[in-house]
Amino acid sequence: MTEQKRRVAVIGGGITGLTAAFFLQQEARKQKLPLEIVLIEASHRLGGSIQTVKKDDFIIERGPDSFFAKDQVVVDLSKQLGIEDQLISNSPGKSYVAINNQLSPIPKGSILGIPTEILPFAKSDAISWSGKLRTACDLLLPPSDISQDQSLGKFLRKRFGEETVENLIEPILSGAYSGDIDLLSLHETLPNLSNACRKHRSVIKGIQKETSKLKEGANGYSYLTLKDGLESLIDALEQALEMAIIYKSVRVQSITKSKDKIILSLNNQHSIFVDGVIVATSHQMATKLFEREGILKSLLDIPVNSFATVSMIFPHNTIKKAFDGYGFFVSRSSEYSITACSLTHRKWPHKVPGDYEVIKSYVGRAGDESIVELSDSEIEKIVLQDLKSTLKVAGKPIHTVVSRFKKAMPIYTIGHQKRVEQAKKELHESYPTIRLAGNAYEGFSLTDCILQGENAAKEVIASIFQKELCL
């Protein structure tokens, strides 16, 4: 179509940046465009928070370990990468919630802790009868006005009352979104729930009608991972980038303009001239890249949370409590430091040899993240104490893997969309061929990041080949 080669740089080699580079390559091949792709990652490895540790016959995920089975986006990407045959579904099981130091099953059919089936909820010991009656009021209350954004906590308490929110909904939402529900935005954190509520008077009825869009977070529904760990997706993406030049341990320090080119100044005293850029770093780093321009400052108002994961390997039969679940969330009413716990040997038995048990715990709650700053041994001691109390774990772990994610989880508070829109508007006015993508903007699930990477790739291709594509 044109002989003039263009160059696009992708800054950040996490899942968003990798998928952006991959779809740049796919679009260039599809439309026969002369494109050179440069992927720049500041650390020594690609994948960001997705990191799989393989020790002997154990497969331990430091960060995320799976995605929702109905999530076609990740499945489609796996097909394109030729690794679809490596997808494995989790073993079926129940989830629990720790309330006042007691483990109670999350009622069957609950989605994000919100009950959708009457009988299982009526039989639940997680909520008192007065709390159940208050929850049922959602079916009778007039529709809530959600034309203006509001906090999740305020909205949910109005619909279901204090007890169900505190005992069922808050533990799951705080675990999934790493934030205080009284600060989280209804519209931005749970857009599908928000949309369902616009169509139906009752939240419960709305979820029942829109259930296919809301089953992520549903108790008992299946998830998928890759046989050799989620990092296999990262490896497959890297191997597929035949058109890309990949730099690791190289940091972009600033972005400036020179006539019709964009200049990336690197920490190795070199510069790269490009036609387009996809910034797939954290929003904090994105702001620093444009410090000279004084733009993207609205992104600094996006709060972040720190957390850590603690995976412990134990001998078989270490868990002495009669417990048929594969994990539990923790209510704020409990006195535990852990916020959630997953029994890897039950959920993903292929990752753990038969004579062992692996328990993965999460620590670091919004507003109380000091535990993440403790030493590995101190964190291990605190987590082990909680596991002894909840699961009657006997003895000490054979091996422990502690992984910290400092200031890594953006929190979508009220006004989030306006902050992001303002930043993107400023960026487009100054740099029409640069796009932002990542977990701080339009969702932070694996699917959200992949979609943002794909959309950014298509937009940058269209912007730098605008004249050629119009011919």
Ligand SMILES: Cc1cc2nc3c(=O)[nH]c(=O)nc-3n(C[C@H](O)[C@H](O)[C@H](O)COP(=O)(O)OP(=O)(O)OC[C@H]3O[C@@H](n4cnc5c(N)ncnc54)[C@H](O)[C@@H]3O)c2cc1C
Given for the second form:
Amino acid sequence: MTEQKRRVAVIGGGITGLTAAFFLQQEARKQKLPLEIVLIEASHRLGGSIQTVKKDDFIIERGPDSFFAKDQVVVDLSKQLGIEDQLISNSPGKSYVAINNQLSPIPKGSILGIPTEILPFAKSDAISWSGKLRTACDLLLPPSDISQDQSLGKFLRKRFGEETVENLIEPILSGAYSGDIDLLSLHETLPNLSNACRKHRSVIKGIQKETSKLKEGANGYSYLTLKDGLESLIDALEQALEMAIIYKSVRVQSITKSKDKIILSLNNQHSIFVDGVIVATSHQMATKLFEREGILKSLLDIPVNSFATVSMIFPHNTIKKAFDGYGFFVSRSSEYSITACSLTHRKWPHKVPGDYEVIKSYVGRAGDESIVELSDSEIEKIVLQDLKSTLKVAGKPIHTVVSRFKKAMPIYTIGHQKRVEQAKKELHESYPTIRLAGNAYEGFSLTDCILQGENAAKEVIASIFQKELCL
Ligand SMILES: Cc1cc2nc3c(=O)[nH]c(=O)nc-3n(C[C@H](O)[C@H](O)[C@H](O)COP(=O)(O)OP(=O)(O)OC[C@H]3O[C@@H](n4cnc5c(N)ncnc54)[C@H](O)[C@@H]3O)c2cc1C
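Having seen the form predicted on its own, could you give me the form predicted together with this ligand?
And the full complex, kicking off with our chain again.
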């Protein structure tokens, strides 16, 4: 096609950037393109939010720990990297929710707290009889008009009533999507639910029909992780990037252009000249990189949330409560600082040696993130107090890992899609060979990030080599 070498930079070495670099390499090999790939990561390590701590025989995930088993995207990537034999699944376990400081099981068959099986919901002690009847109204109500984006919280309250939303749905959604559900966008947060609602009058019926093939076991779906922790995926990607030059501890400070090249100014006083770029940093950083150009300002309207994870290792039999769950969520009616917690030794037994018990808790809610600013020992004290009250934990942890994720989780509020479209349009007009990818744009799960990285790689290659053909 062309003899002239082209250079593409990927900014950010989290899962999105690494995947983007990997697919740039795959495409270049497939199409025999003369491509040079440069990956620039500000931190001394790759992986971004994916951080696995290995201590003795314990495997502790500071950030994400798993993905849906049905998300073929991560499985396919693992296959391409030759690590599919390291994938481990768990069987779905029971989850609880703390309502008024008391733990109640989430009714079997619930999806994101939305009941889909009548009998377990009818028997549940999480909702009063009047609340249950109000929820059943969803089966009779006329279809909701969801042609326009709207508040997820308001939509759910209209369909199911206040109590089921507050006790079952809000605790799960606000944890999973790290935002106030009344501000979250229905279309962007739960696109599958929106699709189900377009086809079915009742939300419950819609979910039942659309998910019947996917559902497995007790509380929804099973999950996958990697035997030695999710950082194995990062290591495998780094190793596979034979064509890429990787710079660590180098920060891109700005992006500008000369006549036919894009200039990346680095914090080490150097500049790199490239033909295409994939910006796989946070959206706030992306805006900063184009500050001189004054574009991407709509991205600043995407709010972000801060939270911390606290993993505690306890000796055998520290949890005194008879508890058969994998973990619990916390409703706003409870007084706990923990927003969710999972029992790693039960969810992922291979990560915990012997009879130890490991509990991973999350703290920091949308609108109340001050706890993240406290010292490790203060956070540890607060979490331990909550665990004593909920799980009757008797004793102190022998080791604790506190991890902060400041302004790390974008919140997909109403109007999100328009903000992203506006930014991408501006970028395309000024820089046709640059793409944005990452957890602030088209979903923040690992699957979403991998898909965005792959798409960005294909688009940048097409834009660079297509441009050349036209010359
Ligand atoms: C605590 C936590 C738990 C989660 N749990 C799950 C889960 O179980 N399952 C799931 O699917 N998802 C989960 N997620 C979401 C998912 O992990 C993230 O959305 C995803 O990892 C984000 O990846 P990313 O590459 O887009 O961004 P990041 O991981 O944030 O990576 C961005 C990278 O860009 C670098 N960078 C920033 N600025 C510059 C610059 N100027 N120059 C060079 N480099 C720069 C940063 O140092 C960073 O390494 C979780 C997230 C968190 C925080």
